[in-house]
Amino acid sequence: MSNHPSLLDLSDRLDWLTSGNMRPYILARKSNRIQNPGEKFSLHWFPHEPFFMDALVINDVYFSDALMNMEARAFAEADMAMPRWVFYDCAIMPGFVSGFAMRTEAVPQSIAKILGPENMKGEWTPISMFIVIPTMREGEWVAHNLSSINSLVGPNERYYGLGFLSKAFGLAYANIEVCCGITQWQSPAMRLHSYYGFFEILTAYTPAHQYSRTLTYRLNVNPEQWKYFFTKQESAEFYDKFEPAGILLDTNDDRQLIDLHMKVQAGEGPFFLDANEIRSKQLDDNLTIYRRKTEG
């Protein structure tokens, strides 16, 4: 894929990316580093090369400590903070962690106060994290965790698009073709995750999860769709390929979620959600369920 618009063409609020005080990072054990990174999509959005950290190297553990501190604060209210052993067992050993870090001496005082001096020990302080884990299906990965400092600071202190770009960087760098993920209906994260590709519903109701009202999704990673996150325009390609399936889903109603899940389970799908509709509605509004248009 090529001819992606530059980020600064999409919004001048993204100029933080060009600062010498901001860089992407890769946290992965050496044997998990990506071969030929970024070659699949040729996405030239990120002006600075990443630096590398290794959680298995003792001198680099401070970076993991800082990430765990930020993540725990970001998910404390939802009571979904990641245990440290999960970070190691499910992210570091099999997977790949990336995000953005700020030069420690340049971290604003307001952010430094939130993070605490004990979590700002090296040259770079992480301010976002995206964890993605390969599955047994070739080319398919699971997005396990996405968090950033933006959830902990006021609107005027946030770095525009930080969460979205943290995941975009990881997907593009690791040449990920298919990405699955798990989120909760009515979560603000829905407005972000649905822009990385056409958003297929794998589970609409998930009692195997700690929270049954959980949505499992799959998408073919499609950077051509990413610009719409910033432009807030509708995707003509989505409406060319998909049509309403005659289901208007009340995501507050467990019975409706179960009914939709049973349709998925019976092979009546696949069913999809429209990123633009999710973005334009309140989090608890009904959502239109789509299916692929039939040829002819």
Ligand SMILES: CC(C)(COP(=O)(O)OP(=O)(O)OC[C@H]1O[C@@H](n2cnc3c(N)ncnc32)[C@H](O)[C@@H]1OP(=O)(O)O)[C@@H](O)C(=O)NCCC(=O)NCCS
Given for the second form:
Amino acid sequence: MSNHPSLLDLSDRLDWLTSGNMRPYILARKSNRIQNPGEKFSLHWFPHEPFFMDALVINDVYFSDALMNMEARAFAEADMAMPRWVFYDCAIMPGFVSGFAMRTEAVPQSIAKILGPENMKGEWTPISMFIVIPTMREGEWVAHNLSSINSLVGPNERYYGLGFLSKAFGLAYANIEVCCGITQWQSPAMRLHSYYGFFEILTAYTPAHQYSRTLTYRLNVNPEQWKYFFTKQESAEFYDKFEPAGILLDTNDDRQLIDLHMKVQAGEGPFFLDANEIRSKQLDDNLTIYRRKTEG
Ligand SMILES: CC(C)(COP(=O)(O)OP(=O)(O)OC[C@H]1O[C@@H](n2cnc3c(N)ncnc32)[C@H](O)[C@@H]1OP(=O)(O)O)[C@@H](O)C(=O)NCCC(=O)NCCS
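Having seen the form predicted alone, please provide the structure of the form predicted together with the ligand.
Below, the chain from earlier opens the complete complex, with every other chain and molecule after it.
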């Protein structure tokens, strides 16, 4: 039996998930298929079984084309669309791609117009993508890409939670215990990424990345926390375990990001962020830095 509440009880904006026109997909080469999918967390959140695509099979390549097109549009504003060779070399070969697809004949006109008929060739058209890649550390993966059609359509045409649930599906399906990731401090995606487990800052300032104001995080995947994304309640467990570290971080200020990074580098952490605080503030507001409470 699963302890996790049903998704539909968490929000009445999730009925799209039950539609027969919406299904999760897995895009993975045969040898990267997951053994015993979903075994670790017994989530039972997703009513429909995924279907499989293989980027190495020529007849399936249209699906990767459609994904590349959706992803390029979603990342255009941030100027971080993924080169196709990165998709192949860094996602398809080592990793695992999943997301949601919509039955092509049911795709609304507004979305069809954005995607273009050349990207709606098969029975199913992908509308979100989560890419995750294993690292050299046992059980640790890197979330490499998250994108959803919601970023391209008007508020009334969105499938609420599509981006969040795409990553949730991938983490649960692939039994991922530790997930790192990379995002920019003021990205809307911070509001999603911080809910998958207690969110530790690995780098606060990242000059090795194209954008120095990049945050690298790591978390122990904890589906007990996922419901709060929908209920927007605070997590009692977070406040039980963590306390403010006396830093209110201005994420616009390189000096402060560097100072925090130096503390991480010097082993003064680990430092954490509160998902509920991120969600309830503006994207460029100051953020409280937390540390673990000391025992006793
Ligand atoms: C970031 C992204 C994946 C989120 O997926 P999504 O399907 O739009 O989001 P969901 O429906 O799952 O979640 C909605 C929540 O996300 C947050 N959110 C999404 N887009 C937002 C935006 N433009 N501004 C502020 N918050 C936003 C909100 O908190 C919202 O919930 P709320 O209104 O109840 O607070 C999607 O917008 C996207 O593809 N963006 C472009 C690519 C990108 O930046 N990817 C992340 C790289 S790290």
